[in-house]
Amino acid sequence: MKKIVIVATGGTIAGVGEKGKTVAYHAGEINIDDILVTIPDVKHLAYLEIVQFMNVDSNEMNPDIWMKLSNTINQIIKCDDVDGVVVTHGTDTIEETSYFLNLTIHSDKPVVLTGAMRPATATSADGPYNLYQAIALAANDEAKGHGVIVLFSNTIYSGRDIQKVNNYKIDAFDQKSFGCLGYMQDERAYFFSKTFKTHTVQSMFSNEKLEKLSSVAIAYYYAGADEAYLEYLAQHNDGIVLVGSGNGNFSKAWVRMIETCYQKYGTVFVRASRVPLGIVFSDHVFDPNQRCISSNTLSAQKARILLMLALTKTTDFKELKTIFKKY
């Protein structure tokens, strides 16, 4: 049998509210061992280890926490009786943990998130089911080298693509234009796709022990926006990700603040979308002079994990780019 560690983090999947009800509920108020209590089924599919890891809302989740997720799952799974990972978490920012853990976890172990949408006091909670799944597909020699995946309604995401687009029905993620890895149905899985990114084990931040990350700040467009916002950003941050209209588009104000910040800060600029679907291209109309890193198909708030990363290891704009066009 696999043995399989669920790493606790908290989240709606250990929320407690009314009893019965689905909404006005405190997340990460109980412990893991009480939700698995429910499922007393699970004792088939895996030898199961348990770290609290911590016990609170999502939200609550920032990037010393990521690395000391990371790292505290590294030195889990290098272990050689340990066959995968479950980590619990809080579905509002599962998608940036999950694309965090899937540039620093070095192993081709399954690593899976999963999380609810309802508490664990609610009638009919999705939580003990995405855990059971969890567990199953963490188990499955199938899931090794996919990279951090998220599971969730019987469905299989990648860490990189997933995104949340729904915060009140119990099937709230989706893949953007890619599609799912895969589904599951009770506790066996189904892949059938793969991501062809970098990431895990072939990813240049996952070979060394996290301590510190480049401060990145988040940027939103809007007609019109204050270009004078950006420098107070640049004051105060290694690299900015604008949120553009369209394909990262912005005014010309904006432009010449972009130009002005990176000529007395040196920031460095990447540009995403507030559109949820299509790509990010490099644009020389929107981006006269060059000075914004395209963010692909990754999210403002993925593309500023990548760039908190990114900015450990180098400054120059051509690498930069590479790294973007790599992962």
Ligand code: ASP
Contents of the next structure:
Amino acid sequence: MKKIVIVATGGTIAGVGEKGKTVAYHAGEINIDDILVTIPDVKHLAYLEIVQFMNVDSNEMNPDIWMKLSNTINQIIKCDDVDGVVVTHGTDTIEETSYFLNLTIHSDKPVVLTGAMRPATATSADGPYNLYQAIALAANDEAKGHGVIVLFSNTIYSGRDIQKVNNYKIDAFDQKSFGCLGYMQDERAYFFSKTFKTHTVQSMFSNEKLEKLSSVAIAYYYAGADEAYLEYLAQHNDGIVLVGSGNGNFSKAWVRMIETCYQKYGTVFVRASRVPLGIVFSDHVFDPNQRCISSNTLSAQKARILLMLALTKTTDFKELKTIFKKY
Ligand code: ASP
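Here we have the form predicted on its own; I need the corresponding form predicted together with the named molecule.
Next comes the full complex, and the chain you just saw is listed first.
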């Protein structure tokens, strides 16, 4: 039998609220053991070991916790007797943690994140079933080599591309235009696609213990957005991800301020888009001095993670551009 380690971090899957109701609950209240007792059949899937890493709403996640979590999982997964890891996590920021781990875990063994949209105390909570499937997936050899993956609502997503697209329904996730990696039927997995982007063992960010990340902020553009706050962000950060309109666009005032920040503070800029689907290419009209790296298909919050890691390796613009193409 396979050995799977569950690393529990909290989230709605461990949430407690008014009995039977789906609203007014607090995430990260009960321990993972209390969820596991509701799915006794997991004992047929794998031998389980539990690490209650923390118990919080995922809005309490931050770069320091990501590094600690990644270092912990790397320690666990390198043990010969461990076949895979399941991470329980809140859905609000699961797409950020999954991408961070996708870039920093040094193993091709399955690492599967899951969570829930309904608290553990709700009528028909979705967490126990997601957890059951995540354990089955982590114990499945077919789940190896896909990078860090997320199991949610019978669907297997890539840690790079998953995005929360609904803040209410239990089928809350999607993978942009790329569909999904596969589906699950109870404990069986059916894979249909693979990511071409570099991850885990091949990732240049997975080779050493993480100790420090660069600081990167996100600036959201909207019609008439004041450019002055870009300078404030540039004074306090190494990089800024710009969430532009359309294909990562913004006003001429922003174009001028980007140049000012680059000249004064050496700020590294990435252009992402506030439009959820599509791709941001480099652009000579909105970025005439070529000061911005395009985010490719990454959302701003994922581009921020890649830039935080990339800036620990290089500040060379060309190399950073290559990294954004590759990852
Ligand atoms: N606020 C919760 C969290 O992210 C939402 C959830 O888990 O669904 O922890």
